[in-house]
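In structure tokens, the next block holds one chain alone, the form predicted alone.
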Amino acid sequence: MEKTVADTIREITREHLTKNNGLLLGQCITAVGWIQNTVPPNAPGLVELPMSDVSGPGFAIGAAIVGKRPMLVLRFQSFLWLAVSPIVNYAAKARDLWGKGVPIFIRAIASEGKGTGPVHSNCFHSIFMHMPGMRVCAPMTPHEYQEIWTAFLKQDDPMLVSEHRRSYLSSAEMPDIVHDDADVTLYAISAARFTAVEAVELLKKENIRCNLVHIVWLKPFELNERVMQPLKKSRCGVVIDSAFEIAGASQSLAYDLMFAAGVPVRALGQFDRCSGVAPHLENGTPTPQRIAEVVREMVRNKTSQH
């Protein structure tokens, strides 16, 4: 049976706790389910942390700075509003300011839908994309977690990984889908890889051909050619995230690329406005419905200019 992105996260967990003598903070690490089975039951290193939001960080830069490199988990997004201070404002700075790192391990869970309602669900890496000597990542397969686990251990800065409920019980990989004749190009972030590739076979079947770049790294976010070459080529694309969209990591990303490639590139993102309970009042990822629509009226403009 294949990892899955949760057994990965665990068996990182588990070898990092007992061979690295590493640290593990949350609040409700023992509860049911173990952080949807991504943490070890009983490892060592696990440590409980109150439920004062703020103090937590804290904890975890002082373990930091004692050799610890400690994983920093917090079970839903929307508590980084609660938690940012200490992280920007001390582990990111630190070594600007006092020429030292401060090597956290930021587990950023995002939760969507099923009634998770407005506190605790959405997707919030765009702000520590802000914040020079933060690292900022969505890894969503097995492999690319441990890529990114093992940037980590090479650098000594903080690094927000922005983690999706999600990715979790997946264990495939998600290889870039490329066509040399492609009408447009999609960038997709976080959980919106997973409904990009549900909308890139609903536009084939209209004929419309999509090719489908997966972003990892949103900061660093580097226009190498495998980024620039398809968008170059198909004269147009798209950059969609889970997150919300206004001054998010689609819109940033998005301009970078618009820039380089002097073609245009649309933003997509969450709607700009609060998350109900009520299914009907859920904003989430965008679906392959809405994606599909931003392709169709990308491809018409691109013909017409022509």
Second form
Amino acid sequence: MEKTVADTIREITREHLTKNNGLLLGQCITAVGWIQNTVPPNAPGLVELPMSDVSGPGFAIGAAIVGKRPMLVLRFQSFLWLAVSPIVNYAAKARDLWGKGVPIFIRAIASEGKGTGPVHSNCFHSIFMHMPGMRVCAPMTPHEYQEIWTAFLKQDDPMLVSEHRRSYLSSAEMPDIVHDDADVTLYAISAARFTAVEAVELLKKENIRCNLVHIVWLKPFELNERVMQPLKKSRCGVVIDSAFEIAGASQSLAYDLMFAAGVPVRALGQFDRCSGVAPHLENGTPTPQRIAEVVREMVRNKTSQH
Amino acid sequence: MSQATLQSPSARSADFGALPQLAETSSKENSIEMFRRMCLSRFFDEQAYQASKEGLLKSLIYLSAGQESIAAAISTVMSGSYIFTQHRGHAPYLCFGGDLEKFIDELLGLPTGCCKGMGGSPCIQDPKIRMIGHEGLIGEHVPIAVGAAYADRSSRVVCFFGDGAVEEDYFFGALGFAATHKLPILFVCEDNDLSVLTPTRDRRTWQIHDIARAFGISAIDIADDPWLVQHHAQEMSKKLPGFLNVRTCRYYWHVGAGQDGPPEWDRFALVQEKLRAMGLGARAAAVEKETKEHVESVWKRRLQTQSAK
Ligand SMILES: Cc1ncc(C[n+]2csc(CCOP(=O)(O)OP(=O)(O)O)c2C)c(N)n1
Ligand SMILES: [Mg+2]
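With the form predicted alone in hand, show me what the form predicted in complex with the partner chain looks like.
What follows is the whole complex; the chain from before opens it.
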């Protein structure tokens, strides 16, 4: 069997806890499936937190200050709003303020659908991009996860890792798709990478050719060759994200891309409304259909301008 | 009552904190009424369980079964209060007289549900009984309940939560504010010894009623015998704020339709037994039958409505 994202996280964690004197803090770790099998059962250094959603991150930060590189797991991203203060007000500022970073690795798990509704249908990585001193990423493949972990070990700043349940059982790597004569360039983040792949297939049948550039790092977001070249050629783009669109990662990246390339780039994320429990009230990652619709419109506008 | 009489060898036992002759000296009407409310909640949850098992109900459900004696007792003392619950709110909703059809519709995700299908089981509300909905973040409703008690001194507030919720940082702040301002609020901890599946012993060493007492709030730690809960709630309601820690057992899974194993005790069965011993067996059986038929018929009707859509 091929190694899944969940396997990768578990192995990285095991190594960190057993060989690196690491810590992993979280709620309900042991009793309920070891966080979707991402935590090695009974490894040393596991800290079963009480339900202290505000002070829990403080414990992790304290441990980091005295030399650990703790992993903090949040089983749902809605809890980030409770955890956020010590992370952004202390950990993220520490390097600028005191010249010494606080290396905490925050695993925040996004989920959606299946009746998770307003409580647990959430993806909030965008709020951390706002804060200087934070690193923010959303790995969706085993190799990417390994890479962001290596990056974490190399530098002492806090890192928000926006995971998505949808990726856990996946073992596939996701290479960019780039054509010389593409009509549009899609940039996809988090679980939107899976729906974007489907959208590309859907649009191919309509003779709309899409580039697809996968985005792992939201902050820093690098406007390098890999990212810019396809957009310069296709002359329009869409950034698609699992989080909210307004003031979110999709709008932020779209702005950077648009400004750098001088071509229209749209942002597409969750609708500006609370997600409901009933299937018809859900609000999650843009579906392939929704992505396709936006792409069609962009391509139409582009041709009408010429 | 002295503190010493409250300490039994194990706090987690069905007769923890028991007082002699409490049920026997209670009026028959009162005993039957509490049992009726327990039936309402238990049979409702059984229907929800069934519908979920059969795939007719697709949203996530947090069942109260096993713990319903607490709300059944509290609702006889605190009716008319603002009611705040957390995700496990079925029993308070039903025992305080929440609308049955709107509840079922909510679980079925229908626009006629008590939250129009937005929230489902953890978010239920009913303005008619002044029950305020929960947003799913554990314990966050406790400061909110305290705020309501602060702003409306003409009303009382009852706030239900679990043994996990009391570990939240903001829980302590809420207790402190209620104590400082002597707010008319009754805190009720439904202590099932579990946070999802993590037992209390893996999470902490301290007891929440000790913390409440340290704030100067009168607090008591008892098992979920409805007569006992009612007795203490009545005493406390005379001088709020008050804190009840009630040891109880969740009958089903944390979420969804399934069972982790047999509960340590099933209060529902113990109350049935007690009523029989008190010579109320026939009346209890009649109430049980009547309530069960009522709940089942409403469920059946709503499920038919749904499948007609
Ligand atoms: C702020 C917050 N942290 C964590 C969770 C995840 N969670 C949902 S229910 C639960 C356990 C709650 O335990 P308790 O308060 O004892 O209530 P019970 O389920 O036992 O009735 C947890 C940890 C949550 N919903 N909100
Ligand atoms: Mg509990």
